[in-house]
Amino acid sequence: MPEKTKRYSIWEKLKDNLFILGITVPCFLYLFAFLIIVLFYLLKFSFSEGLPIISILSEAEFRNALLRTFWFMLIGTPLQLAVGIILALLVYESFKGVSLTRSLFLIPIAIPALVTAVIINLLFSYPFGHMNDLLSGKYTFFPKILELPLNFSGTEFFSIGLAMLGKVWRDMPISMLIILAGLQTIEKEGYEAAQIMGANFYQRFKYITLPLLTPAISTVLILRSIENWKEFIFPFVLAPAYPLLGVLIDRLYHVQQNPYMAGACALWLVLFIGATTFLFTFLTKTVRAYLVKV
């Protein structure tokens, strides 16, 4: 009798969640099928005759793109996290106009990435971009700083920097929302108790906010690092002369018509994403354990 009751309860739960299952199961199968197809062809191209996955390591273009992408991820990911934490703390407390402020902070994500990249390209273009006009004193409200216009896209540092600027600006609402959701799960009684015991803002942030916010921080680090590793639009538009891995894969496949090298490059990208995800997960767990311990 208990076994029948158990089976009946499971069936009832399935019936109650039939609508949710009807939506999620097809989506999961669709995504899983594409994952299998993509991985199959990546492995097929990467381990074909000549082992492109090994031979691509000797290509200077691949090594340079890998180094640029690594720094793009290493600098861009913590930067997006820091901006997300600052914005989340600004709109966490209730004040007059907080809804309008949150809406303003969400504007970047509503603008397509390509549009954002093109706007930045127009602002910093050479020699007649708006930024050059501003620094050259063509606007009366701003003093003249430059004698000659700057070619922002002419150097690797400025090109990648502009691509990173656009990426951080457009994706900062995602980091803000994740951190804000984490902040709202923290009970305010803990802050009140700590304040009564004489803890200052820094101590409350270090011993209450950070440990409890670690899952949200880990989520931001993982999601943003994945996005930065595979970023394509901003470096494609703003730094075409200094390709990142995403741009290099597109160039190998479409321009050079070499699917084997493109597949090998993409497989290395997947491996680096997996390693970074594992590393950030380990680091956030270690930091949380340390903060809780002390």
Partner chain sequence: MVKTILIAIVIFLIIFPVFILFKYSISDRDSIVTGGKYPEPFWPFNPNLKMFQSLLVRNDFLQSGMVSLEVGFLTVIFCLILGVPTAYALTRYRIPGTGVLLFFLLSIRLFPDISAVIPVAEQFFKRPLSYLPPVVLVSLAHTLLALPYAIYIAKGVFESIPKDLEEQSQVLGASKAYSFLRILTPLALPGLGAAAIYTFLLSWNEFVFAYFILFQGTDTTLPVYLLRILTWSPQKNFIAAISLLMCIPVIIFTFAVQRYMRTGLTAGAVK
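Alright, leaving the form predicted on its own aside, put up the form predicted in complex with the partner chain.
Excluded here are partners and other molecules; the one chain stands alone.
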């Protein structure tokens, strides 16, 4: 009977691949179970009684946090890209001690984010810290700028700015490594040919480096914008009075004991990240199409 042989062969196949199944299934099951749990709870909380996902939109707290996070992302992402490009260009061509320099440039990633936040907290402490002493002219080598010490964590601009400073400082090496990998794929012949034909530095950068670097740039932009949206530790430590979305989620969950609102906020964050990723992918594709002329 044909049916029986078919079943038999599937059983045989299973038995043959039992080893592979046995070693892959637990891992995927574990990840899959948590993926379902995350999705399930986020949707359950967001669409529970009173539709927190809609009602949170009218909360002033949420709107302020959203606006702050949006600016944080919009300014932080290009800033991190620029820093990454500068660092990568500095260590791209080899010189004496290039590998040591590259290693030194990797130090920030070795410092835990929480510790980086602590360092910034120490440097910018109020009323007396290195930065305040510097700005009020207590060191002989720097002019006096401030009359009174400045409470950095008391103003929205400075506390969010410090959080961004921490983020940029700590994640410099990541952007640098991606850009560096992109630069290393560009072949030297193109530059030589352009130079022979009389292209200057700016033209070489615009017509060779930039178009060929766009994949790396787009990777950095997308990864960094995701990172900036979801940033938690730096604003949590440095700007607790002016919550970003991540800090707001923690506050809704722990202080206000409202997992429904927290879940709704968390789901919105996921949606914003999705939208930004889509937008950046589209934008970089368009720019690339404009830069690369065939």
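Positions refer to the first chain, counted from 1. Keep in mind that what you see is a predicted model, and the values were worked out from it rather than measured. Basically, rigid core = biggest C-alpha set you can superpose within 1.5 Å across the two forms.
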- Query: Rigid core fitted, then: does residue 137 show a CA shift of 2 angstroms or greater between these two forms?
  - Reply: yes
- Post core alignment: residue 147 C-alpha displaced by 2 Å or more between these two forms: yes
